[in-house]
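Heads up, the chain below is alone and in the form predicted alone; it's given as structure tokens.
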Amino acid sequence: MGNALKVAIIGSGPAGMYTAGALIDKCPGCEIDILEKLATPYGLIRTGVAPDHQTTKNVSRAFDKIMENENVRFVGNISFGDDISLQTLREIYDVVVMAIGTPKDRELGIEGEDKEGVFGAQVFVYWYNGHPEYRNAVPHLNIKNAIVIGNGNVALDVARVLLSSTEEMKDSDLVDHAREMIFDSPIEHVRVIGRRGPEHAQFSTKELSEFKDLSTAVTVTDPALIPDSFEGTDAKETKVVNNNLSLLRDYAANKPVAGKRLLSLDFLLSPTHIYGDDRIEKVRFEKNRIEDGKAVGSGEFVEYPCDLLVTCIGYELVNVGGLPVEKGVVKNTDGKVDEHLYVVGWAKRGPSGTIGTNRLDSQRVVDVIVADHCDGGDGSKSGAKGLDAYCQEKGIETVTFSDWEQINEAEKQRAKDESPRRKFVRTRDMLKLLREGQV
């Protein structure tokens, strides 16, 4: 190999950590920078992960490991499209990787979906967990009613974290103000809501069984609408369904209790129209049959109160700093955008799998990226050198790997009782730690 090979991954989350980790195997001797918007690591480990799943959020030991390479530089702080564009990246490295997520909520479509009190999975999971984009996101949660669309584990975790109790909560890294918000809430019931039937949702059964644990509520779902068992063309996926039908027929067998608020999980039912004046009063929904696997509607429609609305039906990616967009991702063949550009994880596959879905699919590309770039760099690029020129020249305060090593000692001396932290919520906080050793 002669000249190292200069590259720029944007995103720090776990589709561009395991890019670089497997550029460090398969590439050995390249120079990585990872560019990140926020002056904190890991992307969806720290503000998607729900905050009582500290064990998911164990993943991050293993990205800290590929931070020690000493090849390996993580440069938080310094946006892609508004403090760098693409144009400058291509012309400081050799190779650029998009590891963006899909960093935008999928719409219902249906009327009324702008009243206040509605929220998208991400913006909402975003505000409990802390992100300093959406800190005021919520305004109150002074409530009694909720729904949550979606019949996926995001669905399960923003249910469970509204209706969960100091002390359930108590080993959690929720965040201050939606701590406070959430144990005052007057929350009575939630309903978690699919438009296709029990067999169809895509709920782990670990997740789905952690409502058996709720001490302030009782889950509930109709017994008439669990088939008796179920036969598809996977055998795990047939064992995770079947599993899954026996905890809902544990569930169906429950009453509602005195004192306690009710989750009910319910199915076949598409929302139509949102009601209320400027905040969300009531929705609509459309009674669903299933016609060759598909949710057809009946004709028969249904309306529940509700003050607060989170949508779970997935993600998509928006036209940003001129990457071709197309059909909520970046336009690719096998992770390849153009000469010297390619993409990894949602931002080229779509918001599906696990996290650890993302580790087979980045090395993919990276066997792409070697194939193309075999012989190194042509030495033109000037790398990190170039991008410190440029964040000195711009005025970008970038935060280094060393520096998130002391935000986060710093949170953790922070936390309370067995919280594992307690998290800034404010970049300012965090560049003023930095700066002074206060805040």
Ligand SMILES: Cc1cc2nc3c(=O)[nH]c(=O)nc-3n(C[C@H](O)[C@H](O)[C@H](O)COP(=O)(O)OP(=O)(O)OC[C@H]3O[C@@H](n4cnc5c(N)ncnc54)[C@H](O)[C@@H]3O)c2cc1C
Given for the second form:
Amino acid sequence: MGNALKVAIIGSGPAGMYTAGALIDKCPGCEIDILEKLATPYGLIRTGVAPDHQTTKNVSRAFDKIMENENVRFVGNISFGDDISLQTLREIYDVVVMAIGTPKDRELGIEGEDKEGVFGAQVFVYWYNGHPEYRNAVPHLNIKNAIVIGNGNVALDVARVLLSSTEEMKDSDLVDHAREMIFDSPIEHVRVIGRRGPEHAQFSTKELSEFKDLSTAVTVTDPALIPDSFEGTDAKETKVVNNNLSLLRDYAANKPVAGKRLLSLDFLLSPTHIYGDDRIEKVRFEKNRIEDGKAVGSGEFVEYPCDLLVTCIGYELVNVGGLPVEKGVVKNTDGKVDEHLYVVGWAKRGPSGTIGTNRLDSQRVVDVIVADHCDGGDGSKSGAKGLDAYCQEKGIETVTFSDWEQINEAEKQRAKDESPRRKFVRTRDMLKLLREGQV
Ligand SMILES: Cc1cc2nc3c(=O)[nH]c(=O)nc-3n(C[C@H](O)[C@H](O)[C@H](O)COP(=O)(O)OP(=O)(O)OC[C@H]3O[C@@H](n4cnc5c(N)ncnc54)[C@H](O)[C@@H]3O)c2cc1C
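Could the form predicted together with the ligand be given as well, to go with the form predicted alone?
Following is the full complex, with the preceding chain placed first.
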């Protein structure tokens, strides 16, 4: 290889980090800057994964190892599209890789969706996980009836967090503002509602089983909707679904208990209308039946009271920085967008799969990058030096990885009881800590 390949990865979530890891292995000597709009790294590991699922967050240790490489820099607090354009990035780096995820909630597309008390999952999850842009997103939880629409693990996360007690969250990193509201909420009933049947739900068995252990709520479901067994085309899927059906049968045998909250797992319902004046008051659903594997409306309707609605129906990318966006992702062929421009992770293939799915996917895109740039850089790009000069000229106060380590340490130090950290939820507090040593 000739000159070192200078690479900018935009976004420090799992896809960006796995891309950096694979580039180190497959393109020795390349120089990588990971640009991130937040002052904190690792994307949804911090801002998406549930605060009581700390073991899942341990994947960040593997990302810390990648950051130990002297040719990899974290450059936080710089936003692509706002602080720096694609054109500037192309001028500074040989290769630009977009790893910006899918930051917008998909909409239901029904009347009343704009009412107060209706949230997309991303907004709600970002709020309880302390994403700086969403710390004030939820004004109160002075509510009785919540509905969570969606039949994936995110819907289960939202329901579980809403119903959790101080004790259940004691070793989580649920942020202060959400703690107060959740634990003080007079909430009585949470419904998790899916469009299709129990056998079509995308729950993982572990997440579904966690409702067994909720101390404040009883979980129920309609036994009439649970099939005796499920036979899919894939053996692994068949096993998971049958394990889930068995759990649902246990839940179906439960009865509401006086003094306890209720969690209902409801199926075969599609929302058609959200009612209320300014604020949501109730939701109308059409009952569905399954025809040829698809949910079709039956013409029969039910209405449920509701003062909080969280939709967990997926995410998409919208136009940012002039990238070609189609069907909610950056338009690409095997990760290649254009000469010298690539995309990985959810921004490439949409919001599906686990953290680990991004690893193989990023490795494949790195193979494409390495094949395209096997001769290294063209020697004309300034890379890290160019970015630093640009940030200085524009007055962008970036955050380095060792700055993040300082923030990380401070969050751990100020944690209470068994909580692993007490997050800072304002970027300005993090910058103040770095400048002045205290907040
Ligand atoms: C609520 C939720 C819970 C989840 N829980 C689990 C779980 O328990 N287990 C599991 O395996 N998977 C889980 N997942 C899936 C997992 O989080 C994703 O597979 C993974 O995070 C996708 O990685 P990514 O890097 O493509 O996107 P992201 O993780 O979203 O990372 C994108 C990064 O880009 C940054 N960025 C965005 N825009 C810009 C910009 N303009 N300029 C600079 N930077 C930018 C963001 O700040 C972020 O850091 C969960 C997902 C969600 C939504």
